[in-house]
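The chain below stands alone and is given as structure tokens, in the form predicted alone.
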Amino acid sequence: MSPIRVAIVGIGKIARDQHLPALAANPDFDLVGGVTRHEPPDGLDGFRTLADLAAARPDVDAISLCTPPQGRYALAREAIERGYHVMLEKPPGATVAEVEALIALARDKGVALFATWHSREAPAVETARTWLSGRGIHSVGIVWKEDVRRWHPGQAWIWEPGGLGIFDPGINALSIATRILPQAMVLHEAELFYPANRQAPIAARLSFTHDRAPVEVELDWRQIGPQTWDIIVETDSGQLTLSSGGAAMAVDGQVVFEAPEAEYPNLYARFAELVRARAVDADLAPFRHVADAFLLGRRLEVEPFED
């Protein structure tokens, strides 16, 4: 089987850092270029737009889209306007209405949309969510605190309206916790706290209810020092605990499962069985999550942030 000729389109610190090295080690893929404003990675093509690419390489199967979320609707519809197969990295877009519309152009012209989660794909996620599975659940707990300025140093598409702020990471975390747990979450009560400066929140609280079960979520990114990722969930029949953002699990203290990171690997896996047959992955749980915080929310001022 031919493999699928892809591009990148927007080629920033996370393409760098996860997508380029996953698809180079991955025989279903050939990389044939990069959309960017800047300058291409070594041996890597360049264009600056879609259209550019289309006209080069007429060949391109799918595209991966790894521009910030404010203005991807545009470059996905286009994309899937000229019958490309394409790969969402994580938030989807800047609204969820925009994100639905992409799922049902997508449906209408018979390519794959691949709304990715990356946390999901974290070791330890999926046996998490078999334990939990049939369990009772009396409460869950969930702490995800980050220096931004060692994940997105200088990048200022993140403190503007549809950046998200601290649900940028935040979503990850929002995106495992509807993975694992057995039924849906629903929001109650939010607070958002915003740089004095800045358009998007640096920290939130969240109290969602599980069935009846509380779910206190903590974002932070402010933390300075060791990095924390936690997901802790009481039930009738012990304590699990999710360590290093998915990577690590215990009962009642004891680990029980833990394995090496593997997330984007895993998702271009899973990209190659959509484009292949054509379908849509695109759970958008997580994303109306944090929908219903900017609702919820109630906005309190904190000191402001500098880079």
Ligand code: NAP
Second form
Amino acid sequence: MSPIRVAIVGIGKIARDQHLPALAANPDFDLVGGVTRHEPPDGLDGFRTLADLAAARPDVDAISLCTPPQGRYALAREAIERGYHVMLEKPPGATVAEVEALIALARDKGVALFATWHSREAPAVETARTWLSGRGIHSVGIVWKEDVRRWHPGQAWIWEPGGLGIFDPGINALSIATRILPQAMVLHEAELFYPANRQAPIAARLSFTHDRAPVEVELDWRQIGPQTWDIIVETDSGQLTLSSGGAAMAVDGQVVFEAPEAEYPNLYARFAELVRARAVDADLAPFRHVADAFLLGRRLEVEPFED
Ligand code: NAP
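Target state, the form predicted together with this ligand; input state, the form predicted alone:
Full complex below, order starting with the chain above.
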């Protein structure tokens, strides 16, 4: 089978850290270049726009969108209309309706659309899902606390409307929870903590129910020192801890599963399958929960945030 000719759109932190190395290591893909407003990295052909890419390289099959969520819809729409298969970084857009429209358009055009959730590819997630299936869930605690200055230095878009603020990492936790828990969660209370000078929250507290079990979520970008990405599930037959963002799983305090991280290699393996099948994989559950948090959330003001 000939490789899928792919271009990356938006060469920022995640494109450099993860997408470029994952594509270089995957023989299913031939990386033809990057669509970027700046100088491309050494060895990569650069194109200013999708139209420039299409004119210079009419053989391109697919694009991978690594731009911020605001503005992603217009790019994805143009790409699908040009007949490209499209992979979307998370979150898949700036609004739920945008992504629903993209799903309909991709189906109409017969191209692949992949709304990725990289944290679902963390090594212990599927093991946790299997372990939880069939067990009675008593309660769930999710704690996602990290230092925004360490992970998102100078990213102005993340504080703007549509940038999600703390839900940029928080949606990773929700993507895992919606994968491993046997039933759907329903939000019933939310508090969103906005720095006085910003348009997006720096922290959030969410209360869901899963059947009748409480699911309490604490998200915070003001964590200094060790970072915390943990999900703890109390069940009728033991306690499951998924720690380090899904990298390790423990039962009743004993580590039972750990494996090397391969999130982005896994995402591109899946994208190759979807391209070959011209299929859509776009689960909006994590994104809907974030939208619900903005719908229901009580706004609380906290001290201004400076980068
Ligand atoms: P970033 O470092 O700010 O890079 C985004 C890139 O998108 C920019 O370098 C720029 O590329 C392009 N871009 C186009 N329009 C832009 C605009 N109006 N403002 C800023 N950049 C614009 O962001 P990132 O961390 O890579 O995040 C991109 C997406 O990946 C987000 O949806 C994020 O949630 C997701 N993600 C990030 C991480 C992470 O660790 N950072 C992890 C997983 C997922 P050009 O200069 O090439 O035009």
